[in-house]
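As structure tokens, one chain now follows by itself in the form predicted on its own.
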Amino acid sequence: MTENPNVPVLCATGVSAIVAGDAGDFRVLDGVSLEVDAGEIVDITGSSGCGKTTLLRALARLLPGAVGTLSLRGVSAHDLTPQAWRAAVALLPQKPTMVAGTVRENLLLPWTLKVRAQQSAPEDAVLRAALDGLHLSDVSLERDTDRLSVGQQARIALLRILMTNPSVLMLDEPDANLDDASAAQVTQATSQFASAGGAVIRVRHQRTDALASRRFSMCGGQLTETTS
């Protein structure tokens, strides 16, 4: 996609949903807008239940019924099939999904997906190499994915979206299950690739840091910026 260096990497304006609850069908988003710019990390922080979640999934296309005008550096989310839209623009979920076999089979996860069809995996060597520079370098490729801990999960989850180039990360509580070091490994990797150029979207529960460029609050099914 040509890069064009006077729009945001993410535009969303009007973004509104309606899901059912216990109560009936209610409004978790209304009308929300938001811009994220190439190496910006962006907060939204907010109670359970607000609508953090569902967000990042409307933004990923992800959710159907969701209404609202999408576009990924000036190009409308109409031009682009959902495949192409969600390899451009990536969520890693909370929990880390992570499929039966091994750590190498995980990784290449992104190239058996018919969106890369054309496009040549990555060999052990690089594998290896990215492992290593998050910090899993007593990770092996043949280890299978049941003997890895929460914290090995999470930077390998996040290591599988990072090496497809993305242009948009969405981290939904990153760091929410992890122990104070693998939490300041997966700060240090959204840190490296904003400032590659790209744009990070972070949902936090109530707790944000000195990372992001900008800070905001989800109630009411809408977005307001925070100072803090």
Contents of the next structure:
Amino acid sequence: MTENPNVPVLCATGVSAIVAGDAGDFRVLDGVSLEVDAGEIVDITGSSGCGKTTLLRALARLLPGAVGTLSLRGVSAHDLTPQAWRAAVALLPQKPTMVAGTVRENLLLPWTLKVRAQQSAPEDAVLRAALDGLHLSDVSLERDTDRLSVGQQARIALLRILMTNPSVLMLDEPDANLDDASAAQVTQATSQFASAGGAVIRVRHQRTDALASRRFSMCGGQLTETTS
Amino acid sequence: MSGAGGVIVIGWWQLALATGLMVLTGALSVALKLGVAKQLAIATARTYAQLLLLGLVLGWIFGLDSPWAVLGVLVIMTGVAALTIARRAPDAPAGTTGISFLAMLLVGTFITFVVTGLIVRVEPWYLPRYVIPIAGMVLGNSMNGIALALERTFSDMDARSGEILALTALGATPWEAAAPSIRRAMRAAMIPGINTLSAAGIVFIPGMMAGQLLAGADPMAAAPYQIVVMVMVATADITGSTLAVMLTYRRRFGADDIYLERGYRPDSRS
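Moving on from the form predicted on its own, please list the structure of the form predicted in complex with the partner chain.
All chains and molecules follow, beginning with the one already shown.
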């Protein structure tokens, strides 16, 4: 993909979606537009069920029936396969999910996929350093993921996606189930990713910090910028 | 009383005597208050009615000696089996009935005529006395394998919906996201066939061989038939379920290869 420094990393225009609710179908996203630049961290807040998670899924092209225009560094989503798009616009779901196996197998999972067939998987030394960097020194690469705490799983799921070096990182309440120490490590890793030129969108519900350069509130299927 | 080919014919009185065994079973059910006496009576009556009707229909088809009649029976058997699969695999997506019909038609036709044409070498090729029972065994086993594999595949995918979301978010294709469920389901579908192959002749005398022995056949003539039948039904089971699963798993994914979780499926929005 040819990079153009004058266009946002991610540009979404008029994103709408209708989902089924208890009282019938309703418009959960109503013409949402959002641009995120390289190195920028954007926070989205809002009440439970207002559509924050739905928006992230739409931006990852993971929402059935979503409409709107998406582009990545000026390249239309239509020109990229869904797999190539998701490899570049990476969503970390709120619930950390490990596949059965060891920590190593989980960290290397992205490189077992066809979309990264041309890339070489990181060596053990790189994986070890990455774990140490997120204060997971006590977790061996051979440990079965069934023996990880929720906080450890959340950080390993984040690490797994960070090591793929996406253009955009979308985090759905990344520290919702974490203690303060683990949440601080996730915040630090997110900050480092943005400092290296990555764009970040965070859906937040509980904690606040000073990382975000822009904040949006979601209500009635629409985004409103609250500070700049 | 003996009939043609050394078969001891069971008459109406003997059939009535056999019913006495079911009366004994029903009495046990009543005495132990199992609450199944009525179902037992209905099921027994159905067995009599269905098998006697089958005997009449097969006798009629055998008498017609027509390839079209044989092919018609095969299509009807395949259709009924496809409807049965749709009922036994409620987690499978819409369109499963048609795909199951196609999978069984391909597998059933291929295996049946390989066996009757190349192995047993019947003349003419449609000889109903051979083709219909063999197709019945092929379709019956194929139906069981397909129903089990489809049900396991789609219920496992639903159980793994969080993992499938994580995988697709990492860039997995539908096949890469669904493969663990498909492999588990295929293994589950194959195990009964493998167990049957392993236990044949030791734990039990398989049905076809038992039938031939009762009909007066030489055991060494009956054994090769049974071997062919067992290999045939195992192949039907495995190929049928593989074909059906491979043709259906993508129906759980929508446009942009998005996995359709329960809340996003048209059938869950009512």
